[in-house]
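Coming up is one lone chain in structure tokens, specifically the form predicted alone.
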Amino acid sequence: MTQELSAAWDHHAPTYGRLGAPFTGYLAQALFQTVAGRLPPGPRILDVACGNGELSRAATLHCLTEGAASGRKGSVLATDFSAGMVALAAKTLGVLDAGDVVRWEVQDGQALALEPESFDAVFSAFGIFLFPDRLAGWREAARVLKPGGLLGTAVWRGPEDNALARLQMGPVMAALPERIRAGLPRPSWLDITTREGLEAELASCGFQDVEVSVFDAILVAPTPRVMWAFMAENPVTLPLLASCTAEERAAVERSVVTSFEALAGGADRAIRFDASCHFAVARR
């Protein structure tokens, strides 16, 4: 990962923690619960691209509950390449008073400084699928998993199946100048927004018995302008605006806010987006 990309996520971390994490945190916890029943006693769990640590929180509580019941409590390692995100995770996890059950540290998910075959489960909720070298991320997850270990990951579905992506990006693309739209590369993550694409890619990176299911939820933002501010700062969408002049950026903002206000029913109304993602569970 580049320092520039890490710095962008560091800058976005406080906004993400305030507006994005309540939504993606719910999905991350649901992803963990999707796999929890298959974990061995006292599991060693790795969270790659942990964000504010909500999946790691669910994993830590699982380990503490199991430890109280059986004495085999396991452990959780929360990692992210962004120090700002790890700081968010530290706040989320620090209040659990979990002792040595949970740790957090800065790690590049494309090149983990971790021993091979050292974890029973690896999770990544909306993380690896956005890596600059996504295949390296999957392969690293496979490398650190024990034989038979579990991968759990969440990936957004494409705009045709995901109103969140369609309604967010439609007014952005409509207002971007043609000179910018014409030069935009097709995002490579679109290759794995389908069940078939995700299954094939995970299989090519060392995973087997891949199971992909649809999970739907609703994202709520307090006002259309708050949602626009979140999008404009997000490192995923920020590059789309980087080449705009001030006037062009203002036009994009008007397009998005006007569209969002129509959806919400007013400038001071909450806006809701139906969102759809895939949960994938696989074994090494």
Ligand SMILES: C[S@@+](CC[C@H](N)C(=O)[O-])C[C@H]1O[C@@H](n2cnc3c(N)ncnc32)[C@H](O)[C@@H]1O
Contents of the next structure:
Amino acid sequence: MTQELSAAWDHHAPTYGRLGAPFTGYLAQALFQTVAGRLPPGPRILDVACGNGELSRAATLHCLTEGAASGRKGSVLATDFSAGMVALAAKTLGVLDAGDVVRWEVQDGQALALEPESFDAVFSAFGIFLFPDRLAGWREAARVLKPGGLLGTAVWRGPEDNALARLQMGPVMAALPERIRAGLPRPSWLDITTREGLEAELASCGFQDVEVSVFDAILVAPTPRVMWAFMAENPVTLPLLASCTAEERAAVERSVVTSFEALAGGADRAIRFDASCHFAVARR
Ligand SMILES: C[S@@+](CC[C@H](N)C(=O)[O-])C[C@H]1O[C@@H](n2cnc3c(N)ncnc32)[C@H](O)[C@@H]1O
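If the structure you just shared is the form predicted alone, then what does the corresponding form predicted together with the named molecule look like?
Okay, now the whole complex, with that chain kicking things off.
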């Protein structure tokens, strides 16, 4: 299961790096800045499910700047279970010429091969919330944090509070055949789309002083078809289409593209989505 999933993310990595990361990268950097002021001098920082490494880039720049000021640089470890994503992160982080301040490794966030109590801060932007065993992900983050260390994580809000989720999934669901729609399990991440759900889950996994804030942003995709191509290949939406026949899949595509073209005002126009997520900061 883990191997199949990491292979799906490997396959998606180039598209994610080109289309997803510029957007989530902005959010990941904002998440890091939310916590940066509370980090100790020379912090040891772990990024779980780093994707193409945007949060780790912000963390590395923080360490370099702080290091120049205080002489204590700290370190950043960027990890992801997809070797394709880690290769993208290596590119993003390699150009910083940060020497031994930053490293990157393939690591499953549900079972980190890392020492307990070895980090001052653990981040996961839109990472752990997607794991099949999400509780293992939070517990692993708590295990590798020093007592009092900080967790910073970003989680999408649900369709009722997040137009991005609503506008993406509405036309998919409307066109999926009933036989598939009826058999779909309720996605478990819906349990943590609310502030209360996220607070309770983190508290149950070893975190305290959980603070949840709303962060809104605008995602712009170049065209409706590009956005559809991104969705169709994404390991989160891919399973919805996996059991469709070619005809059924074509109907879903028509539904999504028609809806996106109406939103964009044409096939060749950029399409804009209002998006909303939660940032959670907590102490171990
Ligand atoms: C939506 S992307 C987020 C990437 C990045 N943090 C960002 O903000 O752009 C989800 C990431 O989670 C990674 N991922 C999924 N399951 C994982 C696991 N069990 N362990 C480590 N990484 C995982 C994927 O490979 C992918 O890079």
